[in-house]
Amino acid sequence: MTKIFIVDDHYMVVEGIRSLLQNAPGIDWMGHAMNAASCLAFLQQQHPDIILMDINLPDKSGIDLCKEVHNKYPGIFILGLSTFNQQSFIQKMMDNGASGYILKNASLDELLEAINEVKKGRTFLSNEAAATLHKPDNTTIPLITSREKEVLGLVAEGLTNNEIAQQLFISHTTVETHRKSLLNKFDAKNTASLVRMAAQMGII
């Protein structure tokens, strides 16, 4: 039996994959975590064979989590799981120890193939991810957290830090921290250029 664990903050995604895999032969569904902290806490108690890991988590990027899990638990295989078919994301996941990368629109057959290949110690890239990885990469989209994306969307709507803080039920200081982080990640000089770059990249 191949023990599978998933880390994804979208319940519908988790349930969708669970329903696909629960009746598949040779698969033992161990459960899920909705953030990096819960994943690390689970791994202190149990060790799955393969983790299906989203790259966009609320508390830490899946790319960073992948590296941490790979370093602490080298015997666990990691399959990057994402809606982002972006070359830089795929490459970073693989560089940080992932054994493969698959998109969330994958079929059951492709998902099972990925699990079987990775379990054998091989590398697996979905067809779309493999094609993307071999294309010249002209634009690099910064990897931002779910919370940063929420803040970015509200910044684009013209809300002030105080208004964003009230809407998201977080402190003014936390909003300011997210705003500074976004400016840094996009290498933007000001809010106007940040919003323009995010819109051009299709993030907002």
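The shown structure was predicted, so the numbers you read here are calculated from the model rather than taken from an experiment. Just so we're on the same page, rigid core means the largest C-alpha set that superposes within 1.5 Å between forms. Positions refer to the first chain, counted from 1. What changes on going to the form predicted in complex with the DNA:
- A movement of the C-alpha atom of residue 20 falling short of 2 angstroms is seen between the two forms when the two forms are aligned on their rigid core.
- Superposition on the rigid core between the two forms places the CA atom of residue 178 2 Å or more away from its counterpart.
- Taking 2 Å as the criterion, residue 10 does not count as shifted between the two forms: its C-alpha moves by less than this amount when the rigid core is aligned.
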Second form
2 protein chains.
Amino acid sequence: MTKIFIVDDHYMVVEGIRSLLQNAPGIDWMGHAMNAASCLAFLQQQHPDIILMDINLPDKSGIDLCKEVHNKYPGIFILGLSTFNQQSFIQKMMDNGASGYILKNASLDELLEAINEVKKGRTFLSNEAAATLHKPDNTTIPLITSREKEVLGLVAEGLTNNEIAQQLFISHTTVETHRKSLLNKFDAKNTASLVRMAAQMGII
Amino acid sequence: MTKIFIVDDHYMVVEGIRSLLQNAPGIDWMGHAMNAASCLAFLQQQHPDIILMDINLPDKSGIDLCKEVHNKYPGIFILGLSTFNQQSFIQKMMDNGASGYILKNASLDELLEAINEVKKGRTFLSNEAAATLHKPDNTTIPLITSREKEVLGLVAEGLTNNEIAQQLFISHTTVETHRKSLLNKFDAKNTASLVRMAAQMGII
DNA sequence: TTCTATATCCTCTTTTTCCATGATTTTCAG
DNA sequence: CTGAAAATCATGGAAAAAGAGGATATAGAA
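Switch from the form predicted on its own to the form predicted in complex with the DNA and print that structure.
Shown next: the complete complex, the earlier chain at its head.
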């Protein structure tokens, strides 16, 4: 028997998965949590084999929760679950220890296959998710330093170089250097495209 | 008996609602469509009393589909359905003839209540949706014109005023005017914050 | 029909960003 | 310890955007 637990704040999705799985052989439905906090509370009492985890939770992101659960309970496999087929989300979930990722339009077969694969310790990506993740061009997120990330955030907030300089207690020319470096790393022509890329990559 | 049809590309949600409704009294489940095209095809054959309609469909937006169905079949009540509790979406659905709006985290009771109210010709908004709709301000997407949207897209791509002017065959000062207007409507200080807001609102 | 919103165009000034080309200090991993 | 990466600072000039204050034409709604 595979013990399944689900974390998702959408009642209809929870109900859908429960309905799909209740007649499937070898599945032990342990229940569900509507948010990260009650998921963590549940895990102090019981340990499922697999957690189906939504990315959008009311109290914290599924991406953060994934990391936390994976660190505290390395034996539990996590299967990411969301409406969005966005490469940055999938990537982050996998980076944070998820064993797989499926979309909410997945079929029963796909869901069962995912559960079986993950149970065996393998990884599973649904067709569409895999396609997205392995897309060739695949807007790779550039490797930026923490200071650059800080500056990028303030730039996106609409602060000018001088304002950022004041806030960080550095010279405005230094801010400019970081900015140039960001434009280079993102291969962006100007601030507008830089901010768009960063936003679409989920960095800001 | 209330004849119910659902349009949603998320299999798990469809399954969840079907599971919730199949034991409810007075509900006649007519089936579901995964996209706008097959919904319209279905309606040429049969006429449900109520359509549960997702906002995000693969082929066209639920907002457009709502308008189309409402015009062609005024007798069918439409109940908007989505993950997003965003004011502009709710507003647009209601403007386009929807009789109500519920979120995917609604309970069975809420769903049944919505169906009953809508069946009687009344409107129903789920608690959270109603709260959002009547919220004074928050992150409302500004009403921008099609030309402004066009310019916004090109700005976010990293084009300068001159480049945009060339591409649209207008003067660079006109582009500047549109840009100023965008900054005003978004209440953004500069391009960086404008692009960030637009990206986070999903406009670009 | 009149009014309003949209789209178009203009000048001038100031601010900010972008570009090129440097340099010094700090920090951290091998 | 030592070198590489990161973070810091600088100058001077070119390009672009922002801010202020206009104007005209047109299409659609009241």
